[in-house]
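Just one chain is shown here, as structure tokens, and it is the form predicted alone.
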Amino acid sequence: MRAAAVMAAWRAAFAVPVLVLVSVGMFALAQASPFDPVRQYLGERAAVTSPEVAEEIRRSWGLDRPLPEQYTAWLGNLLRGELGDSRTFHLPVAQVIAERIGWTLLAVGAALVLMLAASLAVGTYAAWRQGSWIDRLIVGGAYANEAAPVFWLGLLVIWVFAVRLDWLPAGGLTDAAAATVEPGDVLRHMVLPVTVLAISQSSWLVLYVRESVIGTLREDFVIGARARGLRERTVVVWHALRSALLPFLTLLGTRTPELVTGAILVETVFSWPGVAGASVRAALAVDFPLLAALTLLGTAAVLLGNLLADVAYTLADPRVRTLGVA
């Protein structure tokens, strides 16, 4: 536990300058952007709005001030917990995130569990049947799935299961006619987006588990387990798979950015009311207060994912603590 605590402290100290650099980069990109947030805010009214009114809006938002001054003011508000108001949703940014982050965590958490369970089972089975037709089918399917865009996969399952077969709803959180949010209704609407997100991120997991288990099956301790007369299933699951999963914990943390990106696309395609989908609306509307908060939140999620993966590896493998790698 001490090694994990030391690692967490070092990572927390490292996260501060990373978040600062990300925030500086956001302001630099916003300054270089050709899009005018005032015109985006006004929409069609921009053509009939007088320049004086547009300039007054710009002054009220502080857009007429130098970039360093804008950044200093924003950073000071952030440290005080004031994230500003969303120009897209016409609500405080903190309220927009609070109302949506739970749905994102629900969808991503369910997809992560499904992805891990299915990928471990499929990858281990492919390694067990190495060289067979089903192994080649799994490997080929994994490469094809890796090449398929997430939004294409989402549109495909909507066409098949919602349009053609009419088994599941095409999107949203509940039915359009629903007056309340019922758990059963939410579960039905979760099936397609959660499944698409899990499948889209599972290819690398399947391939990695397959290769790792194949390598472990050649180790002496696995050969010894077979020589002792243990069943093949016991040898594969309780010996080969357990040893092959240690490096997988760290790899899982490095793939967190892909999970965040996949969540953005899936929430957009399926109209899921989470923070990932809100970032797309914020970007299209040049809603900088909301976009800045969501960008920092995504960066923090990536850093936290890497930290949790490294801590899990440290706790799972005593050699890391013994050698002082942590």
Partner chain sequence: MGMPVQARAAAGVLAALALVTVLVPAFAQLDQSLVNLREAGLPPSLAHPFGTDEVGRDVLIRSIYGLRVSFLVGLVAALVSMVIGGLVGLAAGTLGGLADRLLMRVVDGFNALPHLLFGIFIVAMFAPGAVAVVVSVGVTHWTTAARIVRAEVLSLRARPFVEAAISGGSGRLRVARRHLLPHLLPHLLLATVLMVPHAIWHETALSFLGLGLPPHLASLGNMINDGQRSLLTGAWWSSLVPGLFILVPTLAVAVLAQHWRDRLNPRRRSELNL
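Pass me the form predicted in complex with its partner chain as well; I've looked at the form predicted alone already.
We keep it simple here and write out only the one chain, dropping partners and molecules.
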């Protein structure tokens, strides 16, 4: 337990400078870009607004101050939770995030559970049946899936299940006619995006579990278990799979950036009202306050993913637990 706590503290301490550097980078990029917030604010009125008025707005927003001062003011507001207003949604950024983050967590969480369960089952089965036609099919499918862009996969699934078969809705959170958010309706709308997100992230996991289980199936303790006459299923699941599982906790943590990427594309394809899809709309409208907040949020999510993976690994592996952090 103590090792895990120390590690978590270390990781959290490492996250702070990363987030600060990311915010500096974003601020510098915004400064270097041709994007002018005053011009954007004025919109079509920019042509008829006198330069003095524009200068006045600039001054009142503090844009004439030195850059370090502007940056600390921005960071200070950020830390106080004053994230500014989103142009895209005509709402405070904090409210946009609060309204949407639950849907993203719901979809991503469901996709993670589905991905883990399905990949473990499929990968273990492929390893057990190594070399058979079904194993080849699984490996080939995993490679093809890895090569398929997730937005393309999403459109393919929409075409098959929403357009041709008409089994499930093609996008959105609820039916267009629905006045309230009913759980059953949301569930029906969730099936396709969650499945696509899970499938798009599962290739590496299936291949990893397969290789890992094949490796442990050759280990002495597995051969020993077989020699003692244990049932094949007991051997594969309780001996081979269990010890093959450990490293993948770490791997899972290193894959969180991909999960964020997948969420962005899947939410966009299926018009899912989450925060990941909102980043695309913010980018299209050059909505700096919202885009900056969401980029920081995405980075924080990745850092948190790494942290959780490391803590889980420390708790799960007795060698790390007793010998301390390597």
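What you see is a predicted model, and the numbers here were worked out from it, not measured in a lab. Residue numbers count along the first chain shown, from 1. Rigid core here is just the name for the largest C-alpha set that superposes within 1.5 Å across the two forms.
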> How far, in degrees, does the smaller rigid part turn against the larger one between the two forms?
Replying inline: 11
